[in-house]
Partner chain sequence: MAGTGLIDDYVTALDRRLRGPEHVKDDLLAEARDSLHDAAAAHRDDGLAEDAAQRRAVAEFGPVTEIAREYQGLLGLAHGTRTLRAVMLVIPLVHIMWELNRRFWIGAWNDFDAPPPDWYLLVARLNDTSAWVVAGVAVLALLVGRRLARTAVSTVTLARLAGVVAVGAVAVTASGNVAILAATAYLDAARLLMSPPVAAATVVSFVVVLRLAVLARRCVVFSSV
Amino acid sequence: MKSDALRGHLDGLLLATLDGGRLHGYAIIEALQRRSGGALDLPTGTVYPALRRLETAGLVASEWSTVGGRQRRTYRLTQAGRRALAAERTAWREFTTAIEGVLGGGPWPAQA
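Just the structure of this chain, alone, in the form predicted alone, please.
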């Protein structure tokens, strides 16, 4: 997948990954890979700065925990993060509907 295709969607992807519960950074990367069928393989240098930015914005919160005997920072959605995720999902549905209307090869001109 072209990296440019993710531009503007990274925050929504990270928030959606945390919608199921708390995850540490590497587990977030694995969840993105698994849920995208391997199409999204984001480097830590992209994900961790984005998580810090989301935390600064109040959309996620983090705390240290022990996972498999290792200290790791785990992230969770805040209430503001849940509202932001809902807005991202609504915007995504509107965007994909509009793009499908054009790229999907529908009738031209559109029939009323």
Second form
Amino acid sequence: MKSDALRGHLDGLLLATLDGGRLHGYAIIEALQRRSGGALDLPTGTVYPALRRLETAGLVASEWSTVGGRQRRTYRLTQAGRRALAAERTAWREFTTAIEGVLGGGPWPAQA
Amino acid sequence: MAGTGLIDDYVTALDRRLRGPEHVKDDLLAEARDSLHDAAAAHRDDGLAEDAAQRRAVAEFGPVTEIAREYQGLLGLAHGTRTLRAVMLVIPLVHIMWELNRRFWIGAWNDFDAPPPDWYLLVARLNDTSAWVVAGVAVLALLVGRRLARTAVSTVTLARLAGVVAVGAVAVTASGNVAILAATAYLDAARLLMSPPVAAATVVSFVVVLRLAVLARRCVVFSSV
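Moving from the form predicted alone to the form predicted in complex with its partner chain:
After this comes the whole thing, all chains and molecules, with the earlier chain placed first.
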């Protein structure tokens, strides 16, 4: 899946990845790839500016901490981030339900 | 270590393209370097040789030109936010300092033998009001920018918006200060020098506005990609 198709969803994907807890940058990238079955193919360098933008927006918080003996910047969801993620999930479910209804090939309503 | 240069070369190339607050830049580059080493380590664990592992990590990170644009947007935004915060706090503070000085050392303008004409009082009132309007606009810009950061608006665009507001805020403040100074000189030039502490406060105000003008100009430079 190419990066252009992901652009509009990157924020939601990053928030969802952090839903499980605090992670450092490369762990977020690994989690994205793992949870997508390896289908996500975006330049990994774009993840960091996106995380920092989400931090500017108050949706994630970050700090340097020691992970595995190395200094790393780790990220976590804020309360505002949790609310934004819930809204993203609701919007995504509504979207997929609507598209599935059409593209999924379900029965058309009976003609009047 | 064989191939260490690949990651270093990439980070150096990224560094060369970026302009902005040094501590933010160092932080971003440290994180990028850390991530590249993590990726290379993962590829080594998958069986690649050191050189190939680093080459793949660099390739996955993305082309320097593309990645630098996004990092530059962050640097511009960080500087823009810092400048707007300075505008929000410093301009009202300097104004209050000048007013307190004037009230203590000179007193009310109306206490003079010939009270100032209406046009002078209007210029003074506009200058007084502009400090608070400018601070209010900076607060609003910070809140709107924070909200827009949650949308698809790019950091480059946000940085440019911050720059426009910062330049406008400093221009309005500088115009107000110059206007009241010129009006006072025209009305009664002796008033400018009647109190050394107030004259000193005026000089301080201009130095502060000059410094803010430098920061505002950098907003424009740092948001150009």
